[in-house]
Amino acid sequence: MAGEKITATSGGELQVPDNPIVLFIEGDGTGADIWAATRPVLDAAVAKAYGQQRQIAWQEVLAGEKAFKQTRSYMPVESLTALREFRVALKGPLTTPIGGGFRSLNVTLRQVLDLYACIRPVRYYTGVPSPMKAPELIDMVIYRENTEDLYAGIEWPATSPEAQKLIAFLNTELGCSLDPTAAIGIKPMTERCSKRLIRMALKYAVEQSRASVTLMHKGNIMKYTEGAFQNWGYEVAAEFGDLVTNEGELATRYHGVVPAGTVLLKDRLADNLFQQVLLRPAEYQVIATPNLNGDYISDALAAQVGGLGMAPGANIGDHCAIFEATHGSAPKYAGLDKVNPTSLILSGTMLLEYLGWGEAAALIHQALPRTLAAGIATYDLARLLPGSQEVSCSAFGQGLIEHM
């Protein structure tokens, strides 16, 4: 079946053919292993759900080390052009050097393609080892702003001419008292970018009948950035009319009872929310947050349901969506057919849901606990599951297919 492009209406609604072209980036390190395990699972789910009626036409684009070997560029212009043109992609992990070297390709993709929402669903699958007493209470979706905050990458090293020039200006012109030897980072946050992220989170909650959206921020300390994020969130909520209420209105207008069909907007300080998702996880369903907070809490929540190997993710904008494994490239395991492919498989499941192919996605969600119940697990899970059979990355993918 030849592939056709995914298009969109003038209002941004996706038009998905029965044979959509979907791009894939294999990724660095273990990327080739997990991609090889993931593609058959996604194709099998589509075939089982729709027979010959639907099929994904996969098309590779290059990025990372594989791209550099072939083109001498880690992010070829042709790849960015293709991502804009075809709109939807599935991506394996890309390596980012720490403390030097080239800038994060993941961050570059998000900023160049304006993928302003990092979306991380965190849910528990029966049979996955967890440090929590009741991990089944965790069913949250994190909406993390992707283009601003400290991840905007505006920083200068200590004692650099740029840092010293900026410190001199701040000290002499604005009355600061910064140490001249300090490293400097700038945290920009705008009304436009904060509001569109929060609007997407609220829209999702309304459409999916989620009970609440929580604004996560540190506005008591960073009053004009994260405090503004909180204020902008309430302004966006007002756009939804009676579909969204807040905790103040809940007490004064509704006498403590949320009306049916209404989403409750909450806001919590970041440090408090970390405690709350441990002690009272059932009270939180959707979390909207600036970038750095979202990075921390999404990984912390993933740890509660089995780790990053069980956590899917996506970076979505108004014109493009990239679904990706949330863990690193783990180069020491590259080529060993060993690592857990579930993060990329579940990210592919998010992709199916994004296309509107929920029946195929549901088959994978149902197959995962069945596979674990049958004692089939990769090494990271098998060592924590007494009586289980340790299998390879590819064999785990086949196990999922057999248990659909």
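Positions refer to the first chain, counted from 1. Everything numeric here is computed off the predicted structure, so don't read it as measured data. The term rigid core refers to the maximal set of C-alpha atoms that superpose within 1.5 Å between the two forms. Compared with the form predicted in complex with nicotinamide-adenine-dinucleotide (NAD):
After superposition on the rigid core, the Cα atom of E235 is displaced by less than 2 Å between the two forms. After superposing the rigid core, the C-alpha of E191 moves by less than 2 Å between the two forms. The two forms, fitted on the rigid core, differ between the two forms by less than 2 Å at the CA of D267.
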The other form holds:
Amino acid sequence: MAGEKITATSGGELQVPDNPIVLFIEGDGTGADIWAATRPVLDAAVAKAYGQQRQIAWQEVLAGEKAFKQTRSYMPVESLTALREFRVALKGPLTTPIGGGFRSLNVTLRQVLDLYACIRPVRYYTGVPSPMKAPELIDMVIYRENTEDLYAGIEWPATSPEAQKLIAFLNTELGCSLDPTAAIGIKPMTERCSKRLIRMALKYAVEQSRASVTLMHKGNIMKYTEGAFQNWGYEVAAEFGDLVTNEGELATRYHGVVPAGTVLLKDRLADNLFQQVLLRPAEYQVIATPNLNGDYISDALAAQVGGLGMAPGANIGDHCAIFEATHGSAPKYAGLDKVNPTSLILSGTMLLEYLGWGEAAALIHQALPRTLAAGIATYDLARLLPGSQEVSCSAFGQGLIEHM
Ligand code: NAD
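Output the structure of the form predicted in complex with nicotinamide-adenine-dinucleotide (NAD); the preceding block shows the form predicted alone.
Okay, now the whole complex, with that chain kicking things off.
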């Protein structure tokens, strides 16, 4: 089916035709296996939800080893141009090339396309083994800033000329008393990047009627970076008027009862939030946080619902969105039709929701626990689910289609 381009209004609102062109990057290693299992699931969900009316026109863009074999480039300029032009893509894992090319293709994509929010929904699917007593209480979405903080990569080794020069400057000019043998890392955080991330999280919460957004930070210790993130968060919340309130206003203005249709903005110190998501998970719906905190809490929460490489993810900016499996390319399993395709399939459901095709996404969310309950599982889950039958990567995808 010939497709049409996804466009956006001048206000940034996505315009999705019934036959949108959606790009896919197969990925390296097991990428081909999980993509082959994922595509039929997504197409079947769309067909079941909308019949002949809607269909995705998948179009491949080259990246990684497949691109290198064909073009001698791991990330051809044409691929970046296509991603900018067509806006939405589903991506398998990419191996970081050793001894040449980009340092990391994934980081390159995020930087070049300014995909400033790393979004990781964390929810529990019945049947998945979890270390929690009540994992079903966890239903959160993490918005992690993707472009700055300690991840900006500005650091120098201990005793390097750069570190020594900087330490000398800090000690003599700015009154610090740093050990001259220290290694140095820089933590840049800007108002612009913090605010756009928090704005995206609040917008999502308002549009999806999620009860709260929590700013996760370490502002008691890092006052002018993490502390500023918190302050900027309250400033962004004010842009939303009565649609967002905060815990201070809740007590003074609303006598402890959040008005219907209003999102509650909370803020929690990072260490405290790690306790809270274990002890009181039902109180947290959306978490907005700087880059490094986001890295830690994403994996910790994924583990709480069973981890196992099933977590989906997306990297989203104002002009482009790439949905991707959160695990790597697991080269030793490549081509065996063995690994679990769920991470890529659930990233596909995020993509469907991003297009506004929530009905199709819901069919997959419903099919997953049914498939597991029927004892159908790939090797990683089968060994943890007594009585289940180990099936291949593609057979698991077919199992999902049968249970839609
Ligand atoms: P990995 O996630 O590829 O594999 C680690 C282990 O996790 C595997 O041995 C396997 O036991 C398990 N696993 C991974 N995917 C699975 C699946 N779908 N189903 C079941 N089990 C699965 O991590 P790694 O070995 O550290 O990295 C391999 C390559 O992937 C590296 O080149 C790395 O740079 C790259 N990588 C890419 C991404 C990405 O594209 N976003 C993310 C992480 C790693």
